[in-house]
Structure formats: structure tokens, C-alpha cells
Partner chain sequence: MKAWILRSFRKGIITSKFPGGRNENASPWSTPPVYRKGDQDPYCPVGAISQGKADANRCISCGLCYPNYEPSMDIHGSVSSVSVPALKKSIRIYQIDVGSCGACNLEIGALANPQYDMARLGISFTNTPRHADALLVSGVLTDNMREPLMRAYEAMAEPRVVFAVGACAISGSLLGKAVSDTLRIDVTVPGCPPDPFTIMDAVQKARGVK
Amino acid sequence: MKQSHMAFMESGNFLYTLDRFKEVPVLYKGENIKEALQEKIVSTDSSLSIFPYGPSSGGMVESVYFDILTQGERIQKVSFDAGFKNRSIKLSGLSMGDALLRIERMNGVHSAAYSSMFCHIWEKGIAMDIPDQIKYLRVAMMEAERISSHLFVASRLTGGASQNIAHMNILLLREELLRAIASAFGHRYFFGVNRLGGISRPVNINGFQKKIRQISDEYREIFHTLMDSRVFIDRLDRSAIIKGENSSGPAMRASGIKKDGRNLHRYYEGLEFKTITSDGGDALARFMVRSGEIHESASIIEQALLHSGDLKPDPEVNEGSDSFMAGGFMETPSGDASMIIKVRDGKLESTGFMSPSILNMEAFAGSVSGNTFADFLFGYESLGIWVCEMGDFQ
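Taking the form predicted on its own, show me the structure of that chain by itself.
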């Protein structure tokens, strides 16, 4: 099932949708289901053929196809085809544990967020109340992942702007963070940590908060140095301006909208942090928001781990033979993701999913019109788009 601007699921003659930042699926009351679906499906039109760019070029991390109409160096229009290298993930018919394994690896660098979201939806669906310790540990995992993801975006931007010293220092900080995560949680990307109903391996957080704070402080120094560099600022300033709520996560907050799914999620209740915003809407504003969020994430981790401590693995829960429909969301490093699952007799029957990269890719395609071709890289990289999470679900 292709993704859309909201998570949806077709079940017989009914269409269930899940609005952004909501947890309860609602029945879509439309006369024509197919037309409703067509309106919601993200367009990946690639009808232009003036200037094909892709499937990968210029050091882009993932394969994606763009058609770019230019007049000299000025970009007139961009369309994209995220399915050029199609990725379909089969989930229907799987046990919940097997489905979690695939959800976790859908976007490996955001594994903690997606596995936590899936576990949360299942636990809510069967009315399982997990201990606060587990909730806060998942928060710490997701916030460490957020720092890693934001450092990666910062490295892409500094590398593209030929800020080589800052670029290498940021990559070094990210590597130090990934090693600290591996030492504390058993895997650099949190693979296998989350389990339905709890965690699957021992966690040792001794010294983890201190390392996170050190990385945050060192990055702050790099950030201030970059903000004194006119060369760096000029490359990002006024590039790919996005306004309004047609984007997600740091991109939306960089256009002045103070919306953050963490403020609405029960996992984050009792934790204090600022929602970082900016009014510029451009690549520079997105860089500034991500940089501010690194410091806030370090603070959240310190608060969360005060409630966690070293934890031992939880016993495997019986997945049971329940039948239910449940929905939920999670604020990933790229923005809010939503999912609906329908479970029958303990097996996953169908899934509806919306990733933040769907919204951000569309926002990017509309934002670079009028920019020069040199701005393309900075607009794209500043959004933290992951094509791997834009695939079809079956």
C-alpha cells in the first residue's frame, strides 16, 4: 500500500485514516473509496524529461530520481520518483515479533523511533501498561538517535559547503556517539533492543549521560564557529524556503510552526524541554533548529535516565491471539510518523503508514523552484529525507 499525507488502511469497503499526531483511527466517510485514496496518494509524477538527475548523483546517500526543468542555472520545476528503485515491505500475515523486526529495519538509522512506535501501538492495542522505566528508556534511545541523525545532516551540509574541518569533527562526534550507544545498548543503531512489552537485552547506562553531554557541548562549539562563517551561511541562507504545515519535524519547526509530536506523546510526560523553532523556513533555519535540538535531546536523555537506571531483559510476552485495530504516532528525527495496524488472531493483517519523508520530499520539490542548481544539494540535505522509509507496505 502506497503512503500518503496521512496513515490510512483500506479494509473491505471501509477506509480508516489516522490524522497526524493522533492515536485513534477513524472511519473515513466518503462515498467513493477509490477516489478518496487517489486524492491521498502522494504524487510521484516524473513526466518532465528536460534534465534527468539520478537515480543517484553528487554523493547522495540513497537512490531517488528527479526531473529538473531549468533555465540556465535557475530551477523552474522539480518532480520526483521515489519509487524509481522500488522498495516493498511485506508485513501482512506475520507474527507481531516478525513484523517488529521488519519495522525496526525499515530505516535502520531511525530504528529506535520506529520500533518504539510499533511496540507502543501493539501494547496499547492489547491494553498492556508497560513500566515507566521502559517508557523513559525508549525516550533515551530515541533522543540519542535524534542527536546522531541531526549530526549526520550537519555533516552533509558542512561537507557540501566545503567546511572540511567542521565536517570531519562532526563525523567524529557522531562516531563517538554510535560507539557509546553500542556500549550501553548492544548495537550502534539499537537493533534488537526493543521487544514487545519491554526490552530484550541488558542495558548498561553508566557514563552514558556524561558522554552525551560532552558530545552536545563539543557540537555547540562547532555550531558557533559555523555561524561566524559567512561562506557557510551564504550557502544555506534563502535556499529551499518552506512555509506552512506541508512539511514535518525540524523542517516544519524551521518555518515558525511550534509543533512537536513529543509534546503530545505519553512517553514524554513529565520531561521538560524547549521546542526549537525558527522563522526563516530555509536550509539555514533547518540547520539551526536541528542544532538546537541536539542540546535539548541531551537534556531529555539526562532526565529520562534518572527514571531508568540499568535494566535487565524482560521475559518474552505471549503475543496471544488478540484481534484489534490500533493507531499511534512517534516523532522521529525527521518528523512525525503515523501507523495503523489491524491484528487478527495475533497476526498482522494489514498496515497503514505515513513517514515524515513523504511530506518533506513533496515540500522539497516545491521549495527549490526559483533557486539555482547549486542550491539543490543544501535544500535536499537540510530536510533529512530518507527514501528507504517511503516504500510500499503490503
Second form
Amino acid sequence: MKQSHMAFMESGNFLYTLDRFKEVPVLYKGENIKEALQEKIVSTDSSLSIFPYGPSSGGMVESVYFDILTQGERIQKVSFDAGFKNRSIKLSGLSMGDALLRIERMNGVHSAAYSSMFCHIWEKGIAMDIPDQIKYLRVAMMEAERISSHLFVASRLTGGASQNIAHMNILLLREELLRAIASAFGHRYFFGVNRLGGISRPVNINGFQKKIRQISDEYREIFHTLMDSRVFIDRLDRSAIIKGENSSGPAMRASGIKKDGRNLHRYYEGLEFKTITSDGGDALARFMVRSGEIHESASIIEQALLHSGDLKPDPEVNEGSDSFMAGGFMETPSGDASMIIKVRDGKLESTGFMSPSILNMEAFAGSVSGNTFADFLFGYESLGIWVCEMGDFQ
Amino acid sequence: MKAWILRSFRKGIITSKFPGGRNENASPWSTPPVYRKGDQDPYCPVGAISQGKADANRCISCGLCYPNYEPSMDIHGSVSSVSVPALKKSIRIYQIDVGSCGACNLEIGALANPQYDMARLGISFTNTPRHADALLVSGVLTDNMREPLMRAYEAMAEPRVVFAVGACAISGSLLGKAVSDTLRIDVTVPGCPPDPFTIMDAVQKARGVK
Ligand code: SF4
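Starting from the form predicted on its own above, please write out the structure of the form predicted in complex with the partner chain.
Complete assembly follows, chain above in first position.
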């Protein structure tokens, strides 16, 4: 397939096609290809069709709507509307604790990263020092979450490519991981563990590192077996190529850019890990980066938990009534998230938030032009996009 | 291929004995909290605790009532107002996300994991509501998802069962509107998110298999 894809691009037809549509606007959230293009293109070219996909579709994990403009099996343009399921969550006027409950649920699958980021920002704002033990425990939580999230993406890609045995083996590992997280932290998605100044309930990490190591080793085996599968590689190779810095996290690193927020974050000081990169910028490169990161995360967890150990809950801290402005970032499994908060008398007055999925969704929409329809899924899934974190959080 | 076969032998049988036997595992705070100590009802951000009891349908699994309350580890908290024998042999599920944080979606999807292996119980997912017997709704109901939800429901043939999966869909939790404001709910599946065993147990109840 890749040969014919290449041949098509090199034949000039591709350029001709693009040239013909140079008038076509790039469409983003909220706009609709159908309306925008109806007069311009569809009426003059019967080989084009618009394929509406979503908002609720059995093939997707979350509700999201796409308009896909196709010519034959080739995608010409994609626009998306992430506004269907998006929640409008009001944070202003809330205390730290009440806001934290909502922030954990901005993206429940990356809740450790978001809650740690929010606690860190607030703690910075009130100049609260937290012990290294807590800092490292939060790192261990975020890295376990990263492994879980990357395994999920790997399961979607192997499932989509009909690599059913690999798919089931990856799901099996992810389930083992979630169970280990539940028994150590009391919740499969870390809800309620973080609180201002520390943690809110006992954590029992006995045997946790060993389990993580086992999962990482088993994944390595699965990965190597998958890399022998021509079918799997062909499905991902050159799908949805993204170059440059217009994406975030593993997607950006998969285009050769060695940027990882963890290298700059004080939580990760003193922990050794490699920044994994690849250079294809396609779905395969993103899969390789995520796979490499699983092993690095396992190593980070081992190092972090050496400093941390079993912990008892921290006494509840008085949230106080300070007024301040503070900001910060965190490298979530999908990429760099950042937040800035303004607090007056101990209550949130305003919040600015940027999620990596916004950037990655725009990068995705721009990357699938010229791909075949079958590549759509691999492009989307390989980016680890979470529509839930693209909502309105004020 | 040889590598996969060897790996399968090494792992052995990993599928749960549930529902024939006990669930081997549960996500502690996703199970309804129960009273342990203290004279007064502790603070609960959604007001789920009253007179020494936590209302599972409102609980958002935050753990803030600890140490006065602790997880019950009981995965049987779902309530079904229906029992549909026609679905005993096979039930096809369509999942619809009307405003979730993603966690409920993944826990519903987890039923396909080898540890739960829903297929052995005749449970399967379908990509279209037209082929579905059960609609599993997750998330708080956003205004823009109201129409897709109703269209999915109307596309289903009878008998059809609607599940509200998780605190958001059941009560709106902290984040929005409950699904029951718009659509009649047959089965409530508590938890934030519910443990996969709780979801599986709920599906079995709706089929009258328990
Ligand atoms: S876990 Fe949270 S929501 Fe549930 S009863 Fe306890 S305090 Fe209330």
C-alpha cells in the first residue's frame, strides 16, 4: 500500500489535487466542511464526497464529530468538532479542594498528571514546601499513568490493525497495571489521592515496582514480536505524518524534536531517564516513542519509589485565604499541559488552561490529507487525543 | 506465532471466575463507602452521606470521607429495574459518551479484556445502536449530546435497556446534568468510574441472569 501511496504522491496527481483545492480554507472546530465547501467544490466535482463521522460512533472511544472530504478512498480534508461532548466546568469561585475534584475529572485517564500539576501550582502560589517523598510519589503516580495511557494507545493500534493476539496481550497488561494501581493507591485512576500539601489516604507500594518491572518486560517482548509483523508496520508506516513543533508530547518527539516537559520540571530533578525520539513523524514513529517511554517510565518509578516508600496520609492543610497568581505545566501522557490561576482570598478567581489534545487534534486534522481512508483511524489513535480535556474550564 | 503461543502458556488461565465465583479484585474507592467510625457524618462534596450511610448513586469515589468511611469492596451496587430474559443468551452493547472524563468509557471497554472476557457470557459490543440491545451511557449530559443520545435510543429495537454508567450519568456528579433528566434509565451502575466487575454485574442483572 505504501508503494502505491508513494507512487501516487510522486505522480503529480497529488500535487494537482492539492493545487485544485488551494482555495479550500483550513477548517477547525465548529466549522462544517459541508457548508463551507458545498458551492466551491462539491457541485463542480462529482468525484468528491463528504463523509460525516460521529459524533457518536462505535469506532471511537469518545464522542467527536468529523467531516471528511474524500476523493475515492483518499482523504482531501478533515474538519472536526470537539464541541459535542465538551463540558463547561466552572472553576471560578471554588476553593482549592473543590477545584481539585473537578480538575481530576478534566481527563480522568490522565488525572494524576492534572491533579499533580494543579497541586504543584497552588503550593507554589502559597510558597508551601512539600517533602521530596511526596514529590516522588506524585512522579510514580504520573509515570504509572503514562504506562497505562501508552498501553491503551498501543491496544487501539494493534486492535485497529487486527493484530488480535497482541491486542489482547496488551489489554491484559494494562488491566494488570490498573489492578496494581488500585491496590497501591485505592483507585484505578488515582482519583482522590492528591491533596494540597500531600496525599489524602494511605498508600501501600509494597510490590508495586516489581509489578511495573514485570509489565514493562512483558511489553518489551510483545513490542519485539510486533516489530516482526510486516502487516502491523505497514498499517502504521507513513500514516498521518506530523512534522515540526505543531504537536505535543510523544507526537512531537516522534518527529525528531527532543522536547519533554519532564526535563524541566522540578519534580523530576535527580531522576535519570532518556527522552525518546523518532524521526518519521508518522503513526509508526509515535508508536515507537510510546513503546520506548513505557520502559523509561518503569525505570523512573523504580527510582522515585526508592525515595518515597509507603506513606500515611498527610494531615489536612488549611487552604488559607491567600491571594496570588501562579502557573505551571506538566508533561501528561499526551503532551504538555499548562495552567495559570489567579486566586483571591483563597478562592479561584480565574483559570487559563491549555491541553495537549487541542494542539494534537489540529495537527491530526492537518496531517491526514492525502492519506487513504483506512489511515484515518491509525492517525487519530496514535496521537492519544482526549476530547474530554478540550472542554471549557474556567 | 510461536512466541505468542509460548506466552499464552506462560500466562495460564487469567479469566475471572466471576459471575460464577467471586470477583478476584475491585478498585477500592469505586465501591460504595461504608461507615467505620466517628460520631458525625463527615464532609462529602456531593452530599452523599447522611445519617451514617453513603448513597452509592451520588458518590464520586473521592475518598474525602476517609477515615470515617472506607470502601466496602462490594461490586454488587448496581440497581436494575428490569429483567429481560430475551437477552439471556446474547446481549449487544452500544456505548455512548455524552460528556465523560473518559474513565467510564475505558472501564466499559475493559469488559473485553482477557481478565473479564465478556464474550464467554454472551456480551459483545456493537458499532451501531441499530444492532444494540443495551445502551450504556457515560458522562454528564451536555446540550449538544442530547440529540445524538435520543437518536441512538430511537434507533434501537425492543427490548432495549438503558444503563447510566457512573456517577456523572446517574446524578450529574459535580460536573453537569444527569442523563435521567432526558431519558428513562433502567439500570444504574454506581462508581466514579464503576469497577468493570460492577458493570459486568449490572449487565447480568438486567438480563435476569443473577
Ligand atoms: S467517597 Fe467522596 S463522594 Fe463518596 S461518600 Fe465519600 S466523600 Fe462522598
